Amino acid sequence: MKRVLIVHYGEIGLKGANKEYFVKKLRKSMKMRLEKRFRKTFSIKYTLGRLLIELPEKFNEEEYVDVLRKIFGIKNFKFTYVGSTKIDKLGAQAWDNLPKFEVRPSNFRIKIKRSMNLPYKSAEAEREIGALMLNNGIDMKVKLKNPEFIVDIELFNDIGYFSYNTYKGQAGMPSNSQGKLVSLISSGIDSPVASFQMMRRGARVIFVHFHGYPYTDKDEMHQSKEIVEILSKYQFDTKMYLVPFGEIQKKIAVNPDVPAKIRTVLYRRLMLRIAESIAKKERAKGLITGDNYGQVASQTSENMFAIHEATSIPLFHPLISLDKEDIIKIAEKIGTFDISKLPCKDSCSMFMPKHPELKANIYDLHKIEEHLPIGDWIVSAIEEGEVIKF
């Protein structure tokens, strides 16, 4: 039988007059991803709040799932058979194409959604097809709430589409449907997840990684590149800046006029300033950090206030109130956790004081920074940096 992939979106449907723009972005994203993976042309039709893709006679379902699960904006999708709208015929088709179960479910239900005028109601059709399944010997009990197996039917455009499995998508907003943001990314757990969360909202994310080489080895850089490569699968035209920061940290650490306990705050303020300069260069509209309220010394309310004061553009902190275990679950889901948990010495741990300041005073910081060549450091850091494209 003919097969069609049906894709449903979620939040896009709430966009009112702007819905057409987001649907167009989603279609483009799907088309580009599928054509890149399978090296063939795909036609994606939009009808009645659904996106339809005709499938070839022979296709690998797992390969399609791997592509579609990385496309933001998709709420769910299913590989359907194209059938009749006549109940008796549709029921027979659904029976004839039942999947082979490795472990037979103990219960099932028929679920029908209509988008057309028919001489029967959905509940009547569900009962009739369910009775046909039972009479044919399906050997399962009917269970309407949380069944183990669902025969899922959609009726629209004078066609009955039926399937047996619905895959969840990433939901969110289509890739690159919002403005650019610059993410300060490390090889740790939090910042990759923060980047992913903003990408899921449609942001085009440009990555900036501050490394300590040659005061650290290159493990941190390599791990950060691997993480960005994973994240690049969720958007288009990914760019990463590798910014040398070790020399700046050393100059601050050996400066006798800089109290040791506020080094961390000064490092963070400089990172934000450099990232802001990159954002202006890239015409990005804000910065993303992996800040998590109260998690480490630099993330107390006082220190966050002191650090964020260094920049004049919006800062986005999608993880600000999340529990660490919740962050780890997302990292595991998107595939960055196994890299992030590997040991390596990062720039954030270099030249750190034994007892960092927990309540930095913004006025004291201003006085200290007046005597530091901050502007020169920002220029040299960007000039000496490297840009990688994925």
Ligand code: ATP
Given for the second form:
Amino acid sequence: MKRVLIVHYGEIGLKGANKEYFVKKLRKSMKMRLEKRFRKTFSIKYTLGRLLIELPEKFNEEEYVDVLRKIFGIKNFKFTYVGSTKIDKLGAQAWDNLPKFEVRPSNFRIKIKRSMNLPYKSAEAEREIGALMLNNGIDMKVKLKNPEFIVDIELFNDIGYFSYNTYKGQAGMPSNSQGKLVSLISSGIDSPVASFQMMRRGARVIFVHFHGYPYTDKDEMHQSKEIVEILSKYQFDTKMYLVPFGEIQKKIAVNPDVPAKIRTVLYRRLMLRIAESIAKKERAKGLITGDNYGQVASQTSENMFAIHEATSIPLFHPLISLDKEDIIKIAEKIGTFDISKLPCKDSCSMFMPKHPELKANIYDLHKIEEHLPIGDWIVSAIEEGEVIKF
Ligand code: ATP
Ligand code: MG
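Coords for the form predicted together with adenosine-5'-triphosphate, given the form predicted on its own:
Expanding to the full complex; the earlier chain stays at the top.
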């Protein structure tokens, strides 16, 4: 029997006049991903708010699921059979193709969505096919609310598509449907999740990692690269800047005019300035961080105020109000947690004061920064940085 993949989008459906733009982006990203993975051409039809893709005669459902689950903008998808629009015939086809259950569900229902102009009501057709299944001996009870098993039918004018499982997608907005953003990514838990959340909203994300090498070993850099590699599977053409930061930190740490407790805030201000410079170069329109309100010393209101004051570019902190547990759940789901949780010495734990300032004052910071060659540091950090692509 012919098989067709039906994809439903989520929030795109709420768009008005520019809906076509988002659908085009979604189609493009599905086409590119599928063609890259399966090395063949796919044509994607757009009908009545759904995307339809003809499947090859033999296909591995799991492999398709793996690709489709990484595409933003997809609300759900299903691998349908192309059947009749005649209810009795469709019912027989749905019966013939029932999956082989490892554990038989105890209840089921038939669920029909149909075009308006068909000559019967959905509820009647559902009852008719349900009765056919019961007569044939499906050995399950009918349960209309939250059944364990659903025979899902979409009836168009000339085709009845049926399937037995609907997979949930990532939802969000299609890749590259919004502008570019630069994400400050550490090897920790939070910033990979923050980057993912903004990619999921359609941003094209460029990554910047500040490393302490040669003052730290290369583990931390490798760890952040591995994380970016995982995230790169969710967008196209990923770029990552690896910026040496250890030397700058050391210069600040040995400077007798810089009080130890204020170092952390100075490091962060510098990171933002360097990232802003990279954003300008890349024509990106904002920065992303994994900051979370009140989680660590640099995230008190006072310190966030003092840190953000260093730049004028928009800053996005998608995790600002989440609990750590919720952040970890997302990290586990996207596959970055196992890498992020590995202990490693990062540039942030290096040259750190024992008792960091919790309420930095920007007037003091300005006075200290006046005597530091900040402009030169920014230029040389970017010059000495390395760019890698995934
Ligand atoms: P994370 O889990 O992302 O490391 P965190 O909870 O440890 O965050 P901080 O270490 O204070 O918090 O870092 C706050 C944010 O600053 C990070 O989420 C990240 O966006 C940015 N950041 C910190 N260290 C680095 C680094 N070495 N390179 C790039 N960005 C960094
Ligand atoms: Mg960290």
